[in-house]
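First, one chain by itself in structure tokens, the form predicted on its own.
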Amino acid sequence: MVLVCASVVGRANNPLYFRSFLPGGDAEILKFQYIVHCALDAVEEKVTAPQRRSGAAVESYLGLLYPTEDYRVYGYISNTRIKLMLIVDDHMARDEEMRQVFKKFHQAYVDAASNPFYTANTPLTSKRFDSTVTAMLTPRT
């Protein structure tokens, strides 16, 4: 599994964190931002679908949200409606493996958001959060 992009999106679908792990210019970053934005519709669809059924709870791990020709977008939503998204280059990513990655990603977000100097629903500029996400999601050789 090769992770190429990580994103945290706020309650109002505002970007809180965005990081691409592929070398490339602004065009590559813009492409990933567009893919994440398109995947937000799938998040809303998956979150509201269980509410239509009586008593069904929304699971945090949303699974595959948006497949493209080259990438696949997986999602996770917190209890506070913060959306975590990962863009994967591998078409053979397993759900259990993705769940574990999202648990680590979510824990890193919780640690950053628990900082008393962080204002909720604002961009995450913490260097510690960025380095934690980078270390967690970059491939090891």
Given for the second form:
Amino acid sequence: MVLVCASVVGRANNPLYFRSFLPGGDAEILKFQYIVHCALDAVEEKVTAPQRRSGAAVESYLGLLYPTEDYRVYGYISNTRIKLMLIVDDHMARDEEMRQVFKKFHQAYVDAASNPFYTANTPLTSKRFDSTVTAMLTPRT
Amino acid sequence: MEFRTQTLEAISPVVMVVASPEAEAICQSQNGLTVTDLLRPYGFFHHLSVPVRTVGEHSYRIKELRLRFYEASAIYQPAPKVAEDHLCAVLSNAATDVSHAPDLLAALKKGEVPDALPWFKHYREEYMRMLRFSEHETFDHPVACLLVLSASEPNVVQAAEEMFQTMTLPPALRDSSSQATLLRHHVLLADDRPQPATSPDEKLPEGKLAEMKEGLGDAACSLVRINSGDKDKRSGLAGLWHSQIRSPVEGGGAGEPASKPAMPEQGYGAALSVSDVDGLKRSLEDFAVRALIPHLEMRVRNLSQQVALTRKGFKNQIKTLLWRNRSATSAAILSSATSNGADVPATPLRTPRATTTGVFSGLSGSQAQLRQLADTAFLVQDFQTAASTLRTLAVDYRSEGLWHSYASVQELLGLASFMIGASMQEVMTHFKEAFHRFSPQERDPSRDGIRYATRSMLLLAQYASLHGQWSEAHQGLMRAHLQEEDGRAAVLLEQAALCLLHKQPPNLRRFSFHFVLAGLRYNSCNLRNLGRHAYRQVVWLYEGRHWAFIEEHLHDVLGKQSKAAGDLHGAVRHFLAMLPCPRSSPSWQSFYLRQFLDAATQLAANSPEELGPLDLPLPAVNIRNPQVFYDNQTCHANGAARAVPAAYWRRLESLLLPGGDAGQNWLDSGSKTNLASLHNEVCVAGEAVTVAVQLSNPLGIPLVISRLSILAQLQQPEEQEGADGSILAEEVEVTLAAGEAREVRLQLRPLVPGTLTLRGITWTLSDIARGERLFKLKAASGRRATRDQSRQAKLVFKVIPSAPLLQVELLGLPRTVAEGALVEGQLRLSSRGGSVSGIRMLSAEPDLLLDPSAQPDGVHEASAAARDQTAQAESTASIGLPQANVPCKGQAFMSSWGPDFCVDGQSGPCSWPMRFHPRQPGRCLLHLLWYFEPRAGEDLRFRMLRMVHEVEVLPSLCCQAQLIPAPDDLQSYLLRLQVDSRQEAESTQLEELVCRSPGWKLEPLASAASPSLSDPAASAHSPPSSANSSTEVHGAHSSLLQQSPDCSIAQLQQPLPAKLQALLYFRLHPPLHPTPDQSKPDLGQQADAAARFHLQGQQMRHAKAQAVFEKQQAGQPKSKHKPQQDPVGAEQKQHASGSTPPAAAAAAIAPDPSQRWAGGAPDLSLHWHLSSQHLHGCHHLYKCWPKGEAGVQMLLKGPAQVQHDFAAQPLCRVRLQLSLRNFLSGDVTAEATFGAAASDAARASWSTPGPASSDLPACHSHVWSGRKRAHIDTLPSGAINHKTTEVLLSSEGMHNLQDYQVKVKDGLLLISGTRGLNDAFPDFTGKRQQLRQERQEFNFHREIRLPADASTASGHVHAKVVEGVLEVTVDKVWGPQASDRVDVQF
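Given the form predicted on its own, state the structure of the form predicted together with its partner chain.
Everything in the complex follows now, all chains and molecules, and the chain you saw is the first one.
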């Protein structure tokens, strides 16, 4: 599994954190932004669909959201409607593995958002969060 | 339109039209239509009921039928490249004007979503048309031939035969077998126009028809009359043909000839009458019902029979199997055969096939029969037969691997399945299978099938969308677009995106992404208008949602395209949106800014009116919270005055306003003068309204902002409307550095009365782009909303007519001044806009005083007008300051000019002398409040002017005075004055010390010429080392003394270098007699400025101490157990403890009702001079209380050194005088004991140390002479009592007289002690309660060495009881140690 992009999207579907792990510069980020933005539709569908059916609680891990030709987008939603998204360059990613990765990602976000100097729903500029995410998501060789 | 209708329209019998030139001429000349076009609208029959029986036992009825009419020469498929060019032209035409495209944002807001974009429908039709007439799809092959002849033809039968023989057959019919199946029908076209001259032998059309029927058969001929209508009158039928006429493809084909007649001015079909149309319609219906349907019915039967013959039965199956094997290597038509168009050879190619993929099979053989059967059955609406035949055929093709033919069959099978009511899943599966098989495979990378594959998906999308399956439609279109060229891919993407909007919930983000992709594809094939349209439709979805990269990308593309297309306005708008890009590098930011400015410059050059004020994001403006400053009844002289909280000013105003003290609310104050102050939104015409706006530069490059001003609107009253230039807005230039945020203050002057509305601000960026932002005050919800509405109203002002304004200048006040300096300055008063009078000034600080004695400059001239108006005989005295520096509440001082004093703007300013005397170092803010009454204008009866002047006060000197009881005199005191210079470099000239308390006399001890100087840092906690020497204190006699009844002055005239300390000693004689109680001196009576400030300080201290005392009294009215604490005691204690600063401590002291000094403690002033600055100054020392003052003071006086000749006289008699003075408030009794009794008591508690060092041996051989005990029955408060005794000395040496004891009894308290010379009893006034319980006697002993010059040794004792421990601190005024500390437990 190769993670190529990680992002945190706020309640108003505004990007709070966006990090590309590919050396493509702005062009890559633009592409990933489009992909993540599109995947928000899938998040909405997944979040609203179960409620329509049975009123059951939505699981945090949303699974595969938006497959493109090259990448697959996986999603995770917190109780505060913060969306965590990962773009994976691997069509063989397993759900259990992704679930674990998202839990770590979520923990890192919770740590960063617990900073008393952080205002909720504003861009995450914490260097510590960035380094945590980078360390967690960078493919191990 | 339903999918069924569309299907029936798309797959309907094709009729080939062959018209003679004469017939064409009849039709075209009058109607602008070809014969084919003429027939097309009438090829739809919807009220039929024709029974048909094809292959089954049961018949069915055809209720509606469509016929497709094509010219024989145009029935072929154009070459792929020609078709592509035609489709590109279709898109290009759509791109020329996209203004009619729907605005999706508006549609979505209304809840409506268009199913397709306007150009898509046309493009789809044209796309389908380009794929018609393929070789393998026989439903597009003509089933009938319509020969149209003119009725004017002399021999119609022969002409018909010739036409049939010579006509150009379409490629699909060049096979003789196909030709044979063609139904032939003849139409005689009669021109019903009135003929100019008809030859008598010419037959009527009916005759020709009869002739034709006779020769060609009755059913195969019909007569059609046209042109019976009036060409000049519009028939109203023109609209029938507009939807039927297609634009021709280059070179012809796809059902249309290469060229067509242009539309006549009268419109199509102008010469047709209703009867013509009815006749035409009837003829075609007859043809369809009587000829065509039976023909097709028969054809299906024949084909079915042939198929049965060739395929049914075991024998045929074996044959088929064999045939299949053979055909695997036999000829087949390559897919390229379909692309040859007009050049297709007359007979199908049968060339060997190397592979079995990617080709269409030929039309011969059993499979061709099957296909023909299926297509014909479809045409005759026998869908069951068609579907079953197609399924059989599909199996055949699949087994043979003829995938394109198989895919074509699947496509038609999908349609047939739909027509027979199969499930949606089955229908879509057929389409998907067709797409899959048409798509290029890995083994066959040729792209021939892509067009058909896309057609399959278009059919699928249409079917799915018409049945609400938007996801399927979206997926199909997305799959199709992947392998298509850019233009078509873009169209498919747009259509796929629209499908997403129909989903629930609408996938807006994916929709927008598809549109962005479509825009990219359009741009790739140079359809930039369509690309721009695609971007524009979705850019709103990203704006303001912080997806910065996406926004930047869209605006960048849109801006560049708009600029390239000449839409400079759009370019400016999009480049503008790219400007706030803080995450970009400064170089990019600079590029974006330049790009925007270039576009704006071009737009301004081309059409300046279009470049209106823009909503520029640079700089960032805080429009939610503008601060507005304005003057109405309350004016501000400078910005510092505005910075002071309004509550502070209001407190001062209450002191100055006439009824300010009386009323606490608006009802009490109740005059209409305050009405203006109730309406804060009033401003005065001609006076500035200042708006402070926060600007910030989010970029990393500097921004140049010019012509920055307020955007305002002044609505004048109706009678004054029309005046121009009613607002004068100041324009400023600002350059904001990278990342800088700054508050900018902008001024605006309404010149005439009216209603002023501040709308926003406007500016010019880099001298090119004009921007404006309107204020939008922060809105709040709930209960705060009302308050915010009133905040919004703060931007609206009522402008009242202009009123005179007082202008005040403080001249001569330096920005920096030394502490204690006496600065002379001038107060300059002037007015603007008229004359003002009734001027009053309130100074909140005591540091600024007006000089009442001086005559102001210019006052005569200024008030001349007033005098002339009032009374000529008025004295000049009343024009001055009747009241100057009158103390008010707090530390404020008020000065008021006379009611007739008037400052006129025309006669120039007038000045008043003033003095400034700062007494505290630090930042000194002078708050001045002015009251004045304009003499013109009815709206404002009075106005208040607030001004603040800031002066930085540097520390100069630090003076500390210490008063010590004189060791040799119970009535005088020693004054120890410690002066620390805090000047950095300059030496201060100490000029004189003035004691300003009446009756006190100042007498210098130390030489003023040589005060002891030391570094204060080194000797902060110890007296100067030179103080060991008593010569300092008792130095040479002083300089000149000036004694006066009011003050006593000691001249010093001594420089004090910077950062050094001086110790000055003086003797102070308190007044012998109580000075008469003087009335309070007035500040105005003091001629000297220093004396005036000194007196002012006294008054302030007095007032403050009185306030504190009253407060204490008010706070503790019923405290019985707490001893009464008189102000003097409090003053003494505070002074002695040193815990509070001298000024503060002194300020807290109550008025001095001391029994000791009737005039209170002495006040001193130290005058100094700074020569470099020509600056005089003085420091004030108030209420110098003696440190550690004793309650009862005693002094044993005698010669310190006695010379005696013991040889001559064995005993030396020394006379001593014991003096006691009572400083307590009550009477005391005292008893002095000399000799052994006292010495025992002393020894009991004290071990007497010997003398520390002496030239003479210690000796104890002395005897007291006379009475051993002396009683003083009553020692009144403040009185002195002397007792004389003698001591006899029998040997030489140092005699330590320690064996005497004085007991003092104060009421119940008995205090006794053996004292050294001039030791004093502590004052236990404050501790009486504790001591009364203890009732202890205590003795203490103090040895003091008698120095050579005697009579000056002095000790000082402080005693206090702390939790049962009497703490005695012995403090020497001089000596090797600063103090000795002894603790006594009792």
